[in-house]
Amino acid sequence: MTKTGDVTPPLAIAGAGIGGLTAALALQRQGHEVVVLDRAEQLSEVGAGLQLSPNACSVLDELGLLGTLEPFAYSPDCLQIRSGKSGDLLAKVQLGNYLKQRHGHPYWVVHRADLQGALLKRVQETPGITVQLGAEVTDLASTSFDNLSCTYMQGGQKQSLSCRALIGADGVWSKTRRLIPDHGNAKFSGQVAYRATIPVEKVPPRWTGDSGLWLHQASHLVHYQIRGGKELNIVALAREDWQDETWSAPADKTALLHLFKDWPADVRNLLALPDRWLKWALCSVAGDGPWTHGHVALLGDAAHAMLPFMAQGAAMAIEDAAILARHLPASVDNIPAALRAYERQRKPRATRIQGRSFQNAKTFHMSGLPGFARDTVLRLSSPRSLSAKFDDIYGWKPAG
């Protein structure tokens, strides 16, 4: 192990979202002092629901945070698939209690600042962790002692940092990814998603209970209950060009009303609800590119950012941050080595899954006849042979 006079130097994380915080808590596991630098100056909610699959609870179960988590959670029995055009009911997928039983962990939706708030408690409470908030990485170089000198501005001054590595968890805009020779940056996908939450006492009885995935030409909806059922999580995904100059902004319900003017009325009257609505350019990562450069390595959105119709892009970076932390105990010399092993470990499986999730894409807003051969085969498809197509995805565990 390399030291610095008599002190090892930390492991330092860019990044304080569910990667970075989860990848700090595996890490300090192993017996890592761990920096977390995030350029924020607070750490606010930011998006709105995801789905912890029973491969991310497997992770959470093992860091000791389930129990925490599960007032926050909900757990919906089943997924109804229907017709954006006619509002049919195409098929039901499995979930809730069925998908425990299959794989041993819970299929849970949260809001996204519920899970990074449970995170960034439970770093805060466990000593060897530090977080630096409004700690901007811009520059990293070698030392003689074989470690690194990690630059970051802090309040308007420079500041340096003595590191054994740098993990960039620094999502979709990655500045870490900056110092990986190759690696590609973030492309628009020509789609948009349109985010809103909101109380289930405002909303028809119709849209509580099970999640909802509704198909339609060129846009889908989706919907599930957050926040222990208290709230729903809707998000409205079309093809849009994007106009505004950042990747997040406020929208206009005009807008997205327009975009949904020929689906069911019930479903636009959902639509219409909402006061406040939020937009996101869908942007992905190729997660073929390198991940490591030296001390460097990248996990979740960073090195392979996904879009959003696997609902998998939380889950890959908490087994990231797994895994790495598995090929960094606190005796690792060779720490190239060790991240060049994480990325031959994770690369297959992450690029396999937004693979899955880049033809889901097309599949979800096919028409004409493309369209009706989808929904023959979903209609007659059974619920838990449908739960059964995810067995890859969904029955991964941390050992395996």
Ligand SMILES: Cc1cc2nc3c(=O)[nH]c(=O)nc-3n(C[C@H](O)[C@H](O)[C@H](O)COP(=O)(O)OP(=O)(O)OC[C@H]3O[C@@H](n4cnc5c(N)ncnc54)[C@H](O)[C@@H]3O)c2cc1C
Second form
Amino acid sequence: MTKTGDVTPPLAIAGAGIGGLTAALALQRQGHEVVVLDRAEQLSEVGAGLQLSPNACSVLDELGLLGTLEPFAYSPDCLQIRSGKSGDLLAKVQLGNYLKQRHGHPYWVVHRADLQGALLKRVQETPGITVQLGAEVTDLASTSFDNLSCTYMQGGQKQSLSCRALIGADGVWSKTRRLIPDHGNAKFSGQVAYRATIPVEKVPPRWTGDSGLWLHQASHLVHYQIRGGKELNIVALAREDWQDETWSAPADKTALLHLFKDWPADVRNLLALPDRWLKWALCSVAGDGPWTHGHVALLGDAAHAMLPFMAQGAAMAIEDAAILARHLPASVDNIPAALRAYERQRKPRATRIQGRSFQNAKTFHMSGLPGFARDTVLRLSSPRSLSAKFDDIYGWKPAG
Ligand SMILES: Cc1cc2nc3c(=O)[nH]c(=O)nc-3n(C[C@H](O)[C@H](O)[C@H](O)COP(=O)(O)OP(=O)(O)OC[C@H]3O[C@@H](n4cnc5c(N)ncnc54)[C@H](O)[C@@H]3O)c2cc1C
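In place of the form predicted on its own, output the structure of the form predicted together with the named molecule.
First the chain shown before, then all remaining chains and molecules of the complex.
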């Protein structure tokens, strides 16, 4: 074990997002001291809905977090898939209790801020984990064989932290990724997500209950309830040549309604309801590039940011965190080898799901004959058979 004097240095985690906080909890359970550094001055309410499928919930269950999260979660019975052209119902996918019984853990949708808040609260209650905000990680330096230090900027000053390893959980625009030779940059997909949340009492009842996925040429719409059912989360995705490295850019409702001008009137009425829309440029990071180098490892979006067409971005970060911790008990001697073993285990699954989200990006936006064929297959499929297509994803458990 690496020691400086009598003190074992902590593991440093860059990023107090969903993956970083989950990793802090999982690694602390393995006996590590952990320091989480996030560049944000405060962990804000920015963001909207996230899917927590049974695979993610199985990790949160191990960490004892499901009870804390439940009041903030919503569990829709079904996903209704509709045509964004005609408004017709094409198919239903069974979710809710059906998935809970099938996989042993719930299927929830939550506000990202509620999930991050629950993780942060648990982190702050856990001895051995420290969170430092306003701390932007820039480098990992090695002063001698077993003396590593993570460099970060805080309050305009360069600081350093002695550590055993650096885990880069710093999201799609990761700086830690630059410490891994040959790992590429985030790539813009040419698509933008407009997002808004609105109290459910302000929307007609037809938009509540089941989740919705509406498919149209070059655009689609997703909606579901979050915050224990109190708010409706709306995501409208379309092609747009706009790029920005932020989750909080204000969006112009008129521009959104123009992008959705061919959609049914009741959808356009829904889109007109929220006062405030945000928009994000959808980017991905090639998951088949290297994730580790020496004492640095990436997880979550930093390693393999995916388009949200499988709604598995947060779940994959949570899975990564659980598996990283399994490879990294506090007694580990060869940290680089342990990090490589984590990468070997996680990469096939993360890249497979990333590939499915790229495929869905094409399928969701089909038109003409391919779109007609897709809709016909959907109409002929039963809710349970469509749900079963996700068994390999939702049935995953951290213990294997
Ligand atoms: C503010 C915000 C809002 C989001 N809202 C949504 C949403 O509503 N719906 C959705 O599907 N996805 C959202 N995402 C993305 C989603 O959280 C991730 O796709 C997914 O959860 C994977 O999580 P992650 O831990 O890999 O990265 P993230 O959850 O993105 O977390 C990355 C963290 O790293 C921090 N960071 C970045 N660079 C550095 C650095 N150099 N040093 C230290 N810290 C750094 C960031 O401040 C952030 O807290 C959001 C991300 C952020 C940061």
